[in-house]
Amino acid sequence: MSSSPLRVAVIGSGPAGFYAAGHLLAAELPVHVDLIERLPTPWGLVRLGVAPDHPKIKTVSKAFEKIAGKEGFRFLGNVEVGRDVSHAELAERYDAIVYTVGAQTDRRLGIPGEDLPGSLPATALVAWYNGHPDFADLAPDLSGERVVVIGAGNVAIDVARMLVLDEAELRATDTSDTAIEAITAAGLKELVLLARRGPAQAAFTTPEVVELQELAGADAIVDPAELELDAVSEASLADDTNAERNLVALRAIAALPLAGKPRRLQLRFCVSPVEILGDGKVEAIVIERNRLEADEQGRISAVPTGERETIPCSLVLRSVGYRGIAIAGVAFDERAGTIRNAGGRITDEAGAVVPGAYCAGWIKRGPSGVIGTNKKCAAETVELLLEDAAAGTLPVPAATGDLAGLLAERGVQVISYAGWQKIDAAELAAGEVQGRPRVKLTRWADLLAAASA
């Protein structure tokens, strides 16, 4: 093997980026990773992700700011694979790829309506309030009474309790203003969640339920009647703690009085959306009633009963889930919304392995685990990157050019770690000035000048 660092391009920047950067810099032989992204900042979901009202999970980003000051690391934000440069120059140029671009868009319902104004895919409004620079104009139409969320995952609940919170709750967070001012000032009265199955089976974990109790502008609701079990539902219960949890917070909820909030938050299980009404837009959802079902293995599901109801909304949030975006030039799984790929070394169509092109993160398992699991998942694929770099099965690069070089004789205005650092600074001294954690700056343009200021 060379005496030369190993060249290596970990395109994405969330958590499973950085962890994968950190673990190719901890290794025994000399490495240079560029950490390419499309955003002029860093963190991924940390930042545009994770619900502003949870900042203990942002913290995460200390350990990703220790790899960005190690040896070896460099950072290229504001560049696009598949606009600015393809996957095919990065491989004639790096000695690997590791792509880590995590899940992009939305699962779809796939149900009539779907594609009414007032619509939307969670993952568009959890990044309008998150401050993602793509979604500076959504506008979500908040003037209507009532809200339906589709899902039973975090995302979902996440997105129900942001949309409830009051002026002073949301103004503790790094909300984008916009969002701030669009929540505070909507006429929402009502939001309903829905759940395909029943509480036993719902994905959210126990400390977001509980959060509902505690919620200052709006009354948590569950109806008892919803919380009483099947047998085999109250038999799963026996090997799903977190279930389990989620149901004692749930009947804590279920058994308090309406505290006269200003809106509530109704949790409903064992309904599924089949229809969006609605003339040019969104007025109402047509659910249908399930009942639960276990296979021979034990499997539940949602079976429909023909029984149905509409409820009057003016928007309709899906949260069902995450899945991949394609890469030109890099094997997809449509269907699994994945990059094709054995453990981590990225495959082609018929199965076999890419010489020197890997993944970790969602994109290589999907949307699955918490922020912790990409440092695993990145871990692993790391190794058997490693493996290859001491077996010599690493193709050797094309071309000798720096990437930055190309990027600069195509007009790309690259940032850097340390332009990163000025937008940092600068939302964390307007923050300061209002008592808050910071004040994103939510457009393309706001960002790219203050990284070069």
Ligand code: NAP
Second form
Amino acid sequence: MSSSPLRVAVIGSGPAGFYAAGHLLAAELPVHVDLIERLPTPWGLVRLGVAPDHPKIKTVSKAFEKIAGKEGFRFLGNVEVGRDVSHAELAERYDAIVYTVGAQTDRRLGIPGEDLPGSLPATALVAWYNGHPDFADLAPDLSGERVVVIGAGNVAIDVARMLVLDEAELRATDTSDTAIEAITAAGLKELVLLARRGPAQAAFTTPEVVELQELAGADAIVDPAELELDAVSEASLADDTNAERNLVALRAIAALPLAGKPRRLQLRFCVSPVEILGDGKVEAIVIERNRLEADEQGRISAVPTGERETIPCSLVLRSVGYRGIAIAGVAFDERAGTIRNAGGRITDEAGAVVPGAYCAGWIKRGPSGVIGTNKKCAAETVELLLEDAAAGTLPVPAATGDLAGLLAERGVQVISYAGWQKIDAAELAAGEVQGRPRVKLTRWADLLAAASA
Ligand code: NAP
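Condition change, the form predicted alone to the form predicted together with the ligand:
Below is the entire complex, every chain and molecule, led by the chain shown above.
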């Protein structure tokens, strides 16, 4: 094998991208990694998805900083694959490409009224309160008294909790200033989270339920009658410790007397949205009660009973899962919302491996698991890539010359890692003045200016 390094482009600098870079740079052979990112800032959902009041989870960025400090690592921010450079142009310049672009859009409910103003994907709200520059002008209407969140995953519970935090709780975080002001001034009195199945099938995890009891400005509410389990759910607890712990935490909430806090956060089970109503904007949601039914494989699903109810509300946040977006030139599985792949090797429509093309993280396996899940996922992909390099099956790049040269010719303002560090330093300094972890720059122009200051 030649002594010139293996040149790999990793696309997307969230956890999967950084872990892939880290695994590549830990390989025995010399490797050069270009980590290409659409935004001027790295870390993906660690910066722009993790709830701001969960700062401990964000400390994983320390591990990413270590990877960025390794020899052979280069960050190219503000570069969008598909806009500034194509998949084919990357394939001409690198021995291998690894897509780690995550799941950038939301799954749809498919019900009437879903697109009324005031019906938003939770992913948009998450991006807005986290200061994502594409969502700085989202301006969700928080003037009404009741907001409904659909879904029972950790994202649903994150957005529900974030919207009922009080000013002091918000000011201790790196929530965007716009969101702090909007949430603090909101007319919101009641937030209702709707789970289509029962408490024993909820996807959220127990620490997220437990912290609902400790909110300064909101009483958490669960109707004890909705926690009574049918026989199948009761039996399922034996194999599901998360569900069992969730039940304990939910029962503790149900037993709590109301403390009369300014806002209420109610969790409801076995109800599905049927239609979102409103004249020009969201005014109410029609929901239907479900019963639970187990199929032959033991999967418990929600079956509508016909019993309906209308809940007046001014904002509906749909939190029923993320979904990947197709990349031009790369085969995509529309049903799964992922790149077609076999263990991380990208395949074509017919299932044949595309030499030199790989993927990891949510765009490989779908939007599941915690941040650490991506470490193992990226390791599996990188192992295959290194196996292919050793076997000599990677294609030989056709073009010579550095990608940076092509981008410069096209007038792309590439943000280097040093440029990101300037953004980081500016945000941390602004945070220090206010006693907050950081104050984020939320506008493209401000981010680009800070990076080149
Ligand atoms: P998720 O965990 O897959 O939850 C999606 C929820 O949407 C489920 O409750 C699902 O119910 C529900 N749903 C799907 N289709 C529906 C429909 N048509 N009507 C009503 N409900 C519907 O997804 P997520 O909350 O977006 O989270 C994504 C991943 O990130 C998860 O792995 C999550 O744990 C992780 N995450 C972790 C944290 C944390 O660790 N603190 C924070 C945020 C996200 P069914 O179960 O009935 O399908």
